[in-house]
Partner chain sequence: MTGATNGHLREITRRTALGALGAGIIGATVASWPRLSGTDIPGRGDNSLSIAIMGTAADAAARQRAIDAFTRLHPEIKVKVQAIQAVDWKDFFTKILTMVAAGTPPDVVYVATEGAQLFAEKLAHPLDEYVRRDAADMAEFFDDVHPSLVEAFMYKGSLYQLPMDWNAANMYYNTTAFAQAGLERPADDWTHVDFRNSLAAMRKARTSDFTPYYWTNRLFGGVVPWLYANDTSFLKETRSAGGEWLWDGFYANDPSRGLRSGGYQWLEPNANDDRVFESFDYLRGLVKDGLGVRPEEGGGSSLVGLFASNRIGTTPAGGYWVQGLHEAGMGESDFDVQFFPRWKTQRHQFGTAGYAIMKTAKDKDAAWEWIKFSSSREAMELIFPNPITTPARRSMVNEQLYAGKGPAHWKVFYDTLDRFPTSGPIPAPPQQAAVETALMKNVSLAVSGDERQLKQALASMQRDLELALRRQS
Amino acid sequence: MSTTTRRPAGQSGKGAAGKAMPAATAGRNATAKSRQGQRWLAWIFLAPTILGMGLFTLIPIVASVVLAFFRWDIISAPTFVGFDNFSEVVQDPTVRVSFLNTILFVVVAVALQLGLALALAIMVQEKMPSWLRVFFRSAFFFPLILSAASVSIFMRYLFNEQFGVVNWFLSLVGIPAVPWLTTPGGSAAVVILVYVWQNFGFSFLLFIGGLASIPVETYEAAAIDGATGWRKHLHVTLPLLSPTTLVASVMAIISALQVFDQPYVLTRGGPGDSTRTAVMVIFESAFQRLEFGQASAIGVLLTLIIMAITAAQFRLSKRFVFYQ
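Form predicted together with its partner chain: structure of the chain on its own:
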């Protein structure tokens, strides 16, 4: 259904136009003038965003693509090196591992994030009194507004092997101290856990919105057809939520591919390279090793991966997304 509202013909000239010329012509002119004005107004409103996008997104993207073909350490003049940066980064085992880590992280974290968000959204939407629903909406969204760095510093204390609260709780039930942040498996688990805890609130809200837009009549019809409990969600909720799921998954995947704060603060990428992610390698190359060309090359590769995954998602969505 179109959301555009049109003024009835003849109402747009505020009446005064009818004095000097025929009403129809005056109305058309006034409408054209008004549209012209609206166009200008639209550009004025869009200008800050266009300016911001140009200055802070498009120009840096172009600059980093160009920079990927140069060797540059900020201090000396850049030197053109062709595709050397690309060939060096694809041969660098740390870069390869970090990309692999990132992909694994995306698969696990996004699955957990969306699964948890959907389950909680259904639970909150269905089973809760409205005041509790409001509470949970806020509670689940709250971690998202916290700084990821602060959360991660806090979590470092919670997951400390010797003195952390988490291990203290485990000790109460006889579980020995888990080396959360000092073993590859433990640190990866903590990074994923912290990331999902902090980010699932956004997907949760999207799902809440999606659930609210499903007509009650559809459920009633399904109930008449005998669909209750899980079958109701499987055959009604999930298909009708598929547009929301598409949006939520695209956003979750793009965000997870750029994960940096949590692993950087919690583990600095370690132990070994076990929690080193692609963006972390970009940061280390650029700002710690002063290899801006290589950092840009990694950034370009990551961008291509993000674009490919997003394109694939939209292509697949034609088969799995249902619009009412």
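Now show the form predicted on its own, given that the preceding structure was the form predicted together with its partner chain.
No partner chains or extra molecules come along with it, only the chain itself.
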């Protein structure tokens, strides 16, 4: 008996496939058009960000690098001078002192900022009422949202030698008036204190997030092994918090290398050049002496220093950062 299926007259297998193929092709075309539409939609949403970064970030960076090879005072036409600006900047004693001041400021300020932020983050994460924890978190973060110029003006009055509140409190315990803003050591200390007070809140939040990600079971296991008190933080908290510490230190160093508001408002770089920073010299070169080429050269050098330090941090992180 034959089992061959009879097809209707006038319809063959080739004809059915021929009808299926256009349908499949149409489906693929619709999918391709849908994907293309999604790509265009993505570009439309990304366009404002790309345009903003190009106008306000990329173009100024390129223009600054190019300007470093020219002598330009806005009034006359730019003159190409090659590496003369870099040579003059390196030989300028004020620039060298400002870079040295900036490096010393970064070392002290970042160490205080990270140490204070970590200690307060650990304290806030300890057992306490939730309302008190929220209060501390808000209070420690609050200075970060204030204007650096406004804070610096206020602090300049607080640390005034003649009528400042700080010296008034010191006089209550018999300590004579301290010339905070008129001596190199005092002015440097005030600039560092004001900067750390206003900026440690960001590192504090990073450490709060890092501490919250450490499993409770790890502390329980450490307690069974006898690690309590400060040993718990030394052997558990610090190693597991090392990725957060890396991020906090990178951002803190980059920010500190660009310090400007606090020393400019508090001391104008004085007395002498004791608190003059690299960004202050850039500002003075560009907008007070109209030497935009030298200002750009200093900015390029500062950028190279920031990039070198950041690269060194990530290089060293392979040894000291522990990832779970």
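Take the two forms, superpose them, and find the largest set of C-alpha atoms that agree within 1.5 Å; that set is the rigid core. Nothing here was measured: the structure is a model prediction, and the numbers come from that model. Residue numbers count along the first chain shown, from 1.
>> Between the two rigid parts that describe the motion between the two forms, do residue 210 and residue 225 belong to the same one?
In response: Segmentation between the two forms puts residue 225 in the same part as residue 210.
> Treating the chain as two rigid parts, what angle does the smaller turn through between the two forms, in degrees?
Replying inline: Comparing the two forms, the minor rigid body swings through 13 degrees.
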